[in-house]
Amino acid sequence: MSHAIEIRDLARTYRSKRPPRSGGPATVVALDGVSLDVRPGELFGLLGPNGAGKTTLIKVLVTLLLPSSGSARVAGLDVVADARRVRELITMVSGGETSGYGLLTVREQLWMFAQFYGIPGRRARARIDELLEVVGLGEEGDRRVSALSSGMRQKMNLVRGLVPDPEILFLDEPTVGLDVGAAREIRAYIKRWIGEKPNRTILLTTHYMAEADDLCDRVAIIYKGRIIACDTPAALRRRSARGSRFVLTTDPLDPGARLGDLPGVVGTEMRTADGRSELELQLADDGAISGVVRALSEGDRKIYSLQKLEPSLEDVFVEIVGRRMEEADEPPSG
């Protein structure tokens, strides 16, 4: 299997539940010619704002939605023609989901899902107990699901997705709405799980830039149903870097200081507060900072701190789309 997931010109359209202003039902384009390849063993991230098409794409790949056109293969199998076989090899966990029955205990609920995959009872119970310990729920196994906090419930859902030991795990916003501690624990176990066997594969959707940067081998940025960039996080950051950026704190500077005239200085922003000036410098390259430091020293200005600013995935998104991720969130279409 050369690709764990192979997507070609995938499109998904549907009719909006909201009537348009001028007659006839409106057609909403959720996916617009998406093409992607995910390699076996890869933790691949799909990054984009709310309404960009992330969840729609995952639902097509896990056979919950039919594509309008194009094709998709998961584990070498066509998601339409071989839907049943695809489901035997994958699991999906969504952030904030409330699947199952609140009257059941955690172990009962997980055992029920294990039976859907035909896992023998003894092996299922051993696997459930092992995974509950791993995610810190070892003492909550006999607690009713309805009594769990949102963080505990999401850890239980992750265990539910891992009990069948799938070839490909789909995670749709797995840490949305969780506190920092719970989100960190879930990310840590995701890293551990995929590293335990060489051909385990994860497709993760998120709108958290730091999460994608921390977890993913490669990232595709999706916006309005289209893939607008795809590469490793480091390569995407380098692509967005235009020269070098530094922040420098020094003794108060005259508002008329002409640091922008120094060789290699492309732009400057200065803020003065509490008896110090903070300079944000856009430079043609790293070497230009030496001229800035020399000019300040010659002017008897003490330098208190100097930090290079590395570009982020947010910078990549802003450069391509023209606005920040939260500004690009789209309201639900249905």
Second form
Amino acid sequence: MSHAIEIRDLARTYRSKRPPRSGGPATVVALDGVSLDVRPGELFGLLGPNGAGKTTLIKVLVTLLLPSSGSARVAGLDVVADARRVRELITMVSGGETSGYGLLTVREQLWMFAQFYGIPGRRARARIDELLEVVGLGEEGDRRVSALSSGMRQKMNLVRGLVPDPEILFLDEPTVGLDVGAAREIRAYIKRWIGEKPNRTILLTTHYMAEADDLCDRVAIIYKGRIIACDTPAALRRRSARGSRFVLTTDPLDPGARLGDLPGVVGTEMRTADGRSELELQLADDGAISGVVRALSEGDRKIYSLQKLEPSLEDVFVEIVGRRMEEADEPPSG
Amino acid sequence: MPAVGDVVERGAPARIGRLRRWTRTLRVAWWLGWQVESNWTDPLRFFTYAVARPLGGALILYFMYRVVAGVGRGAAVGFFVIGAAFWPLVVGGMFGMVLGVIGDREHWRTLRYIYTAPISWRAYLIGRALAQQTSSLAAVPITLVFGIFVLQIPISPGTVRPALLTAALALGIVSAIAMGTLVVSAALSISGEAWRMPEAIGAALYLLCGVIFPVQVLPGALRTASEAFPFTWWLEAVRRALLGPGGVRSFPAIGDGAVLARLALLAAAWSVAAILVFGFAERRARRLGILDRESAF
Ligand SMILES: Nc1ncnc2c1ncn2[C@@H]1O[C@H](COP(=O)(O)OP(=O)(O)O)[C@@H](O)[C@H]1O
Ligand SMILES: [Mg+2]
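Switching forms now, from the form predicted on its own to the form predicted in complex with its partner chain, please provide the structure.
Every component of the complex follows; first up is the chain already shown.
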């Protein structure tokens, strides 16, 4: 098996939720010819705005949904023809939902799922206790699921996905809706988990740029059901051909200041507030910053801070799609 | 290599592994169904739903019969007390299955995790149905004891035939699960409205299958329909197994063996139909992407 996940020309359409009579189309294209390979051991990220098709792709891979065309293999097994065997090797965790049998205790709920994966009782209990401890739910094991906060439920849900020790773990927006602290803990644990054994593979979806950048070995950017870029975060950032960018704060400049005329300066943007000007500079290359600094000091302006802006995945997205990712979100359908 | 050993079944011979997994799923789902059931049934509520309801139904009928037909006790009362005592098994079977799909899908939001676990989803749903039927079954002796001692229905050690009763009960449980499977197949295609289906279908079958009156009193077409449902024969067999030859019969001309044979045949036929329809509904739901769709309440 050379790939943990192998996706070829995968397409999926839905019947439109809004009836065509109201003016919309009869079908929604959620995936439009996706091809991807994820290697064993990789933490692979699928980054895209809401409505891009991330959940649809995961649903096909975890055997919840049949593809309209194309094929997908998980651990070398076809997700349609070998769905049963695929299920033995994977688990899935979705964020942003309060899932769980509210009337069971946390331990009972996890024990039940462990049974479904055939894990012997004693080993299941030991592993559940260990994992609850790790995600900080050690004290909550005997509480009812319904009594947990949504952050705790999300962590419990992650434990449910980890107890069977899957070869391939699917995480659909695992930190969505969590407070910063809980999200950080979950990210830290995800990193730790994949590092513990060499052949663990994770496919994670997110619409947080920073999450993809921070966690993933490779990232595919998905938009309107198509993969528009796929590489390591560093390589994607480098690819952004927007030259180099700096921000600096200085004494107030008159709106007429002609910094844009300096050699190597491609564009400037200025905001003035609290007696300081913040200047965002788009330069042809890093070296052009010295001309700007010289011009400011010749004009007797102090420089309070100077920072180079590293290109982000956001820049890559803007470059390809032409707008920022939040602006590309599909409005929630009603 | 601990990762491989962790899931024990991976090395086991496939067929034994599958059978063991099937029974384990059944057991765990039964346990879950029982938790769901006993959650909202603290003892008082259990009593209200599982005992007082069939008992109350039987009592109402008792007084109606007394006033309208002047039948006070004995054989005719035995007819509908047994009907009222056992009928909850049918509704319970359907209801347990529907809870397994709609409850998991819309209330607990666990359906996608149950569905993608390496289990037989059918075994899981059957386990959920059996859990409901267990609580229905637990109430049967209470209703019967009440019937025997208070309403003086003629059940005695001499009239009870355990073998016939056991066979009939088993086939009735299977039939109820088959009916539940059909309801659940509909629940996969239509939305949350399927909640009400067990009650609605249960009510229709209640009138059709001779629960409280012999099916001879039905008009011709309905009577024919009635004979196509296993529950009609099931109740007939259960009554014969409990009341002995003195009881009122829906099919006086047909012998016990033939009643049981028809029940077995219909249970099998409905089960096969249920398996086919369910397979179709499941594939269709996966194809349309509505398997884990939550209906907008
Ligand atoms: N069951 C469904 N029926 C109709 N349209 C759907 C359904 N599920 C998703 N969609 C549509 O498919 C597209 C992709 O959705 P989804 O895969 O959920 O995106 P993401 O997870 O990236 O937010 C969206 O336009 C969404 O509205
Ligand atoms: Mg999504």
